[in-house]
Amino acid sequence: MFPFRAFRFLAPLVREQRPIFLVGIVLILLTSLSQVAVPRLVGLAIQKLESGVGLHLITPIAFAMVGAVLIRGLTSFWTRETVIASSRRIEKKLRDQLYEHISSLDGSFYSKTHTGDLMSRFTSDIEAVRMVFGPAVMYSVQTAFTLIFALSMMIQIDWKLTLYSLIPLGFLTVAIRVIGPKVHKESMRAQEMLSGISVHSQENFANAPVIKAFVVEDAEVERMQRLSHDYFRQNLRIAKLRAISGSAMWLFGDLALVTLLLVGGTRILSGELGLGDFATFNGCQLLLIWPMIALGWVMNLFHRGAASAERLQAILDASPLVDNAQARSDINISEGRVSFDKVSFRYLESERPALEDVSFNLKAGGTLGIVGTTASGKTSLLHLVPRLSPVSSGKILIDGNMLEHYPLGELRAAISMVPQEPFLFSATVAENISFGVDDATHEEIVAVARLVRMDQEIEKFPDGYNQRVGERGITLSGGQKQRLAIARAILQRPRILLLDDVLSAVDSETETAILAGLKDWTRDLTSLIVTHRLSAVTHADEIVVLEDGRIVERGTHQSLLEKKGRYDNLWKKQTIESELEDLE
C-alpha cells in the first residue's frame, strides 16, 4: 500500500533520529490514550445520570475529562516538537549529503543534467521527503494507536456492533489500495514536469540578454505557458485522485455512522445496549473517522515523497568517474612538470574521440601553447589536467607521478584554471578576485588587478573594490570578467596555470599589455594556454596545433612559421586581420 522501499537509502539518517522518534511515539501513545479516555468518561457520566446512582461522581468525571484534554494538548505539542524537529534534521542532513555528493561528481554528470532539474530536486523533492518523516509518520502512528484503543473499547462494548460498523471502513481500505499506486505514478510525473519548469526558468533568467537580443520573449513566454499548463493539468489529475480518495473517506465514514444508528438504535430498544455504552461507542467511532480521512492525506504524502525519494536516490547513486581510489599520501606537486603519453579521451555520449594519441612533455616553468580550429579538442585537453574529466586511455604525469596518484584536493590546489566562459559570483570585486584565498590582503588583490590592467577601471566603480558585480558578473563587460578571472587564478599562486582562450574579449593592445605582465608573474609557473589568437603564445616553449583531437603540428613559433603549414596559414590570416583593424 505504501512504497517504503523508496526510502531505504535514508535508513542511516533515520537511525540517527531513532531515540527522538521513540520519544515522539511515546508522546503519541499518551495523546491517543487521553483522546480515547474522553468518550469513555462521557459514557460513564451518562450511565450515572441514567441510573441515578453515583451522581456525586459527575463532578470528578468532569475534572477527569478536563485533565484528559489538557494532557492531550501538552502531548500533542511535544509530539510536534520531537517528530517534526527530527524530520527537519533529516532534511538538513539529506540536503548536505546531496550537495556534497553533487560537488564530488565530474563533468560527465553535469553535461547531461540540467541545473534547473538539480535545483528542483534540491528543494521541492527534499521537502516532499521531509513531509514523510514529519507529518506522515506522526499521523500514521497516531492513527494506528487510535485504531487500537478505540477498536478495543468498541469490541469490549459490543463486538457484533463493531463488525457492522467496520464493514464500510473495509471498503475504505480497498479504495486506498486502488488509488494509492495511481497517486504515486502521477506524483512522479508532476515532479518531472516541475523540473522542466525549473530548467526553463533558470535558462531564461540566466540568459535574459540573449532572449531579448533575438526578440524571442513572446516565444519563450508561450513555451513557459505550455509547460505551466501541462503541470497545471497534471496537478488537476492528482487533485482528482485525491478528491476521489477524500470523498471515499467521508462516504464510508458516514456509512459507518448510519450503520451505528440503525444497528445500535435497535439494540438500545431491545435492551441489549445501554445509553452510556452507546455514547462511548459513538465517540470511539467518531475518533476513527478522522484517522481514516487523515490516512488518505498521509497516503498522498507517502506516494509523493516516494516519487521524490526515487529522484533523489538517482542522483545519490550516480558515481563519479574521477575519484581518489589510487591516490597516495607520500607525493606532492613541487615542480609542475606535465607529460602526456598517448592520451585519448572520449565523452560518454559521443562515439568519436575528443582527443586521440596526444603526447608532449612540458618542463617545470615552461609554457605550452595549444591552438587549433573550433572543436579540435583544446578545452578537453585542459580539463584532463585537473581531472575534471577522466582519461580514456594513455597516461598523464605530473612531476613524474601518475595523475591518478595525487589526491584530488592536493592536485587541484596546485592548479589554477581560467575557463573560456569565466564565472563570477554575486559578490564584490574583491571577493571575486580573492575567491579560494581566504587570507589574501587588499594589497595583493590590488596588485593582481593591476597586473591584468583592471585596477583603474575598478577604481572608477562607485564602491571600488567593494562594488558588487551582480549575478554571474552581469554588470561587467566580457573583457572585464575575463580579466577578473585571470586575477583570481594568479592570486592563488599555483604550480600549474591553465588558460582557456581567456583574452578573446579584450582588444589587441590590452592583450599585449596583459601578456607582458603575465610573463614576469608566471615565470616560475608551468602554463598551458589555449587560444585562438596566436599572438598570445608566440613566447611559448612549444606550440601544438590540434585538429580533430590529434596533434598535427608542433614546435616553437618560429619553427612552425618555417614549416609553412596550418600554423603559418593561421598566422598570416590573423596578421592581415590585425592590419585591417589598425587601418580602421
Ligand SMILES: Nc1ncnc2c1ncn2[C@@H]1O[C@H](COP(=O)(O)OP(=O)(O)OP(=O)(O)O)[C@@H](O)[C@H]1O
Second form
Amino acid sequence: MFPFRAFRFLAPLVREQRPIFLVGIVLILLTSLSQVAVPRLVGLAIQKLESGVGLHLITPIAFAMVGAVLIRGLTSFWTRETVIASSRRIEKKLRDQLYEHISSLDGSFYSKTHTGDLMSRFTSDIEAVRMVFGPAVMYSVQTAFTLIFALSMMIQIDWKLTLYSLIPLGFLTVAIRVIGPKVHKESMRAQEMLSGISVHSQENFANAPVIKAFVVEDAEVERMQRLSHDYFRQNLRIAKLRAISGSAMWLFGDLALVTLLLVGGTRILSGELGLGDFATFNGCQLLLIWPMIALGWVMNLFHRGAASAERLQAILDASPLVDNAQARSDINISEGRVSFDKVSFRYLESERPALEDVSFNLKAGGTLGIVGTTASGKTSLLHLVPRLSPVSSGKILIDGNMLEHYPLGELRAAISMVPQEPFLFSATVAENISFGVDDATHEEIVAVARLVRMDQEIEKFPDGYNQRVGERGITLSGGQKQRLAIARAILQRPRILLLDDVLSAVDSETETAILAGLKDWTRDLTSLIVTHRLSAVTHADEIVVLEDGRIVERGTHQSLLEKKGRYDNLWKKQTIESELEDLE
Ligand SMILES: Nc1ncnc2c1ncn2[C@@H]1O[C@H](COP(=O)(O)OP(=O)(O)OP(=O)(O)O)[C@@H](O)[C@H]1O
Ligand SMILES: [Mg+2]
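The form predicted in complex with the ligand, contrasted with the form predicted alone above:
Everything in the complex follows now, all chains and molecules, and the chain you saw is the first one.
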C-alpha cells in the first residue's frame, strides 16, 4: 500500500537513526497506553460512584488520572524530541549529500536542468521526504497503537456495540479517503501556481530595466494580477474542500455518539452494560476519531514523500560525464604545452558537432588566438581544456600527457578560465579577486588589480578594496566586471590561461596593455585567447579561424593577412572601423 521502494536509497541514512527511532516507538507506545488509561479510569470512577462508596475511594483514581496525563505529556514531548529530531538529522544529511553530488556534476547536467527545478528539489522535495520520516512515521505508529488499544478495550466491553459504533466511523474514513486526495491535488496545483508567481516576479524584478525600456510594465502588472487572481481562486477552492471535510468529520463523529447513545442506552436499560463501561466506551470512541482523520493525512504524506524521493533519487543517479577514472599520480603539469589532435565534440542534446577535427600545437608560454563568427565553437573549445565537457573523439594533450590522465583537481588548478559572461559574487572587491586563493596577500591583490588596470578605479570606490559589489553592493560596469574576473584568474598563477572574449568591453589600447602585462605576471604563461577583436591576437604564435566548428584558416597574423581570406577581410573591416572611431 505504501510506496516504500521509493525510500530505499535512504536506507543508510535511516539506519544511523534506528536506535533513536526505536526509543521513539517505545515512547509512542507509552503515550498511547496513557491515553487509553484515561477513559478506563473515568469508567472505574463512575462504577465506584454508582455503588455508592465514599469519595475517598475515588481519590486514588483521580491521582492515577493525573499520573496518566503527566506521562502522556512527557512521552509525547520526548517522542517529538526523538523522532522529529531524527528526521531533521536525515534531512540535513540528505541535503549535504545532494549538494555534494550536484557539485560533482558537469555542464551537461546543469544545461539540461532548470535552476528553478533544482531549487525546488533542494527545498520542497527534501522537506516532503523529511515529513515522511518525521510526522508521518510518528502519527502512523501512534494511530496504529491507539487503534489497537482503544479497539481492544471496546471489544472487551461489548463487541456488538463496537461493531455498531464503527459504522459511522467507517463512513468518516471513507469520506476522508475521498476528499483527502482532492485536497491534496488542489494543494499541489496551488503550490505550482505559487511557484509560477515567484518565477514571474523574480524574472521581472531582476530584469526591471528591460521591462521599463520596452514599456511593458502595465502588461506585466496585468499578467501578475491574473496569476495572483488564479492563485486566490484556487485557495478558495481548497478552503471549501477543507470546510466540507471538517464538517464531515464532526457529522460522523457525532453520529457515532448518537449510535452509542441509542444502542448503548438500550443495553444499559436491559442491564447488560454498566454506566462505567459506557463511559469508558465513549472515551475510547472519541480517541478513535483522530486516528481515522490522521490516516488520510498520513497516507498523503507518504505518497507525496515518495514522489519527492523519486525526484531526489533521479539527481543522485545522474553521474558526471567527466571523472578521475583514468587519473595517474605520477604526472603533473609543469610546462603548459597544449595540443589538440583531431578533436571533435558534440553536446549531448544536439545533433550537430560543435567542434570537428580541430588540431593545433601550442608551445609552453605560447599564445593561441581563436577567432570566428558567433556560434562557431570558440567557447566550446575552451571548455574542453579544463574538461568542463568531455571530448567526443580525438585527443587533448598537456605536456604530452592525455588530459584524462591528470587528476581533475590538479588539472583545473593549473588552468584558469575567464568566462564570456563574468560572474561576481555578492562580496567585496578583494574577496572577489582572491576567490579560490585563500592565502592571497593584500599586496598580491593590488598587484593583479594594477595589472588589469583597475587599481585606480578601485581606490575611488567609497570602501576601496572592501567595497561590496553585486546584489547588495555597488553595480560595476561591464568592463569593470570583465577586468575583475581576469584579475581573479591570474591571481591563481595558472600555467594555462583561457580568456573567452573577456576584453570586449574595454578599449583596444587598455586591452593591449593588459594582455602584455599578463605575460610579465606569470613567466611562460600559455594562453588561449578567444576574441572578436583581432587586435587582441596580432602577437599570437598562431591564430585559428573557426567556422561551424572547423578550423577554416590558420597562421600568424602576418601570414593570414597575406592569404587574403576571411581573416584579412575581417581585419580590414575592423581597421576601418577603428580609424573612423579615431576620427570622431
Ligand atoms: N550547453 C550547450 N548545449 C548544447 N549546445 C550548445 C551548448 N553551448 C553551446 N552550444 C552550441 O554549440 C555551438 C557553438 O557554441 P559556442 O558557445 O562554442 O560558440 P561561440 O563561438 O563561443 O559563439 P560566441 O562568439 O557567440 O560566443 C552553437 O551552435 C551553440 O548553439
Ligand atoms: Mg562564446
